[in-house]
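Single chain ahead, by itself, as structure tokens, in the form predicted on its own.
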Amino acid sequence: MKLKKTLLVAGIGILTLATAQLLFSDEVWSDEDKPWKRRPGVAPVSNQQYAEECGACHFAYQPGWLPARSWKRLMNTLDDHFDENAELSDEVQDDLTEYLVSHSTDDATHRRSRKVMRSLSDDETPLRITRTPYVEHEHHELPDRLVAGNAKVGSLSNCSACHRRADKGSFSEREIDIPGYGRWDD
């Protein structure tokens, strides 16, 4: 009888752990609640022109990392884009701004995008993804030697250096591999 109780308690514990892992994983069920249609953390870039124009100089950040107000401000100051001139033709700038605004955190359905939006106050207009409270919180445990002190990373803005599926919009902790350090697990 004691063995049956122990097995029952162990089974309930395993079931509880599995349920918690589903509830708190980095992925969420799709709108249709179909387990085979999980959404990544942020929607991947879906605009080829954006990927080519912006991705020519840096990682083409998914629009779901910033609110519309931030994208508008960034796109209106391309003549001084983090101390670089990134000006585009008016037509291209308008097209890219429309894409970024319409895919921003404001109406996003992906989990990480919603978390970024919830972390911001209504009066915040961050221009750097790495300065959003959500991203700062997610990276606060990383020692400086693994990021700024790591020649293969350099800064938090180099997402794809550690997040191996960043281009797909997946920023799961299980997929982190810090150059010169290895798998990260906090």
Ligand code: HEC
Second form
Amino acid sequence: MKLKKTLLVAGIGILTLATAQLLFSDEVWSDEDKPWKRRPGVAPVSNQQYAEECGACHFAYQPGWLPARSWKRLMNTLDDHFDENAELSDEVQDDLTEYLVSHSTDDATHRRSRKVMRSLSDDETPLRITRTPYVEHEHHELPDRLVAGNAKVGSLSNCSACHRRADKGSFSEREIDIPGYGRWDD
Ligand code: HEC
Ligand code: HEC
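Could I have the structure of this protein in the form predicted in complex with this ligand, to go alongside the form predicted on its own above?
First the chain shown before, then all remaining chains and molecules of the complex.
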């Protein structure tokens, strides 16, 4: 009798722990907009070499913004990269391509990566994050004077100019602060 009771208590304990684990795991709550902020919208950059090489001229975009096919094409055309030469040694190029491809939207579970993926059809290979339907749509109400016409921003590609926690992979609306304009209220 006593043993049964102990087993029952232990069983309930394990069930409670398992439920808590499930409820608070990354897989279930994946949105930075939620008050408990368990997980950013895209996985933050986790490769130091990538952060240095691909963050030298602009924000080091998280791999989870583009599908693998886009990263492959971008990495194969670095000598002609948006009017710049961003060439790397073969070895570094291979390593970074591998990093980007394996962290692309293709297998991503983070919420915003999935939204990018869902917004694209299979035959589209965008070379710009800002040209993916999801990211484009999220900014369609933004007047040009706050972006290209804003000397402190320059272009929509400059994510971290407005998204204060962009480097954390967090793009919640409450974390937007546009230079010379301020917080964004819908
Ligand atoms: C020599 C400078 C330079 C380096 C190094 C560089 N880039 Fe760029 N990149 C640019 C410029 C310039 C643009 C265009 C920015 C704009 O339109 O405002 C750009 C744009 C991009 C965009 C598109 C952004 C958008 O508009 O959505 C991606 C993606 C990108 N770069 C990835 C990379 C990756 C990956 C690497 C590392 C292999 C890299 N870049 C290294 C100069 C560079
Ligand atoms: C000029 C400032 C600015 C720049 C640069 C910018 N954004 Fe934004 N972003 C905004 C504003 C403002 C909104 C909210 C727009 C709205 O609600 O109408 C927004 C919304 C978003 C959202 C949706 C947030 C939500 O409501 O859930 C995402 C995701 C996002 N931006 C990603 C990016 C990425 C990635 C880049 C860079 C490639 C970028 N943004 C560059 C200002 C900017």
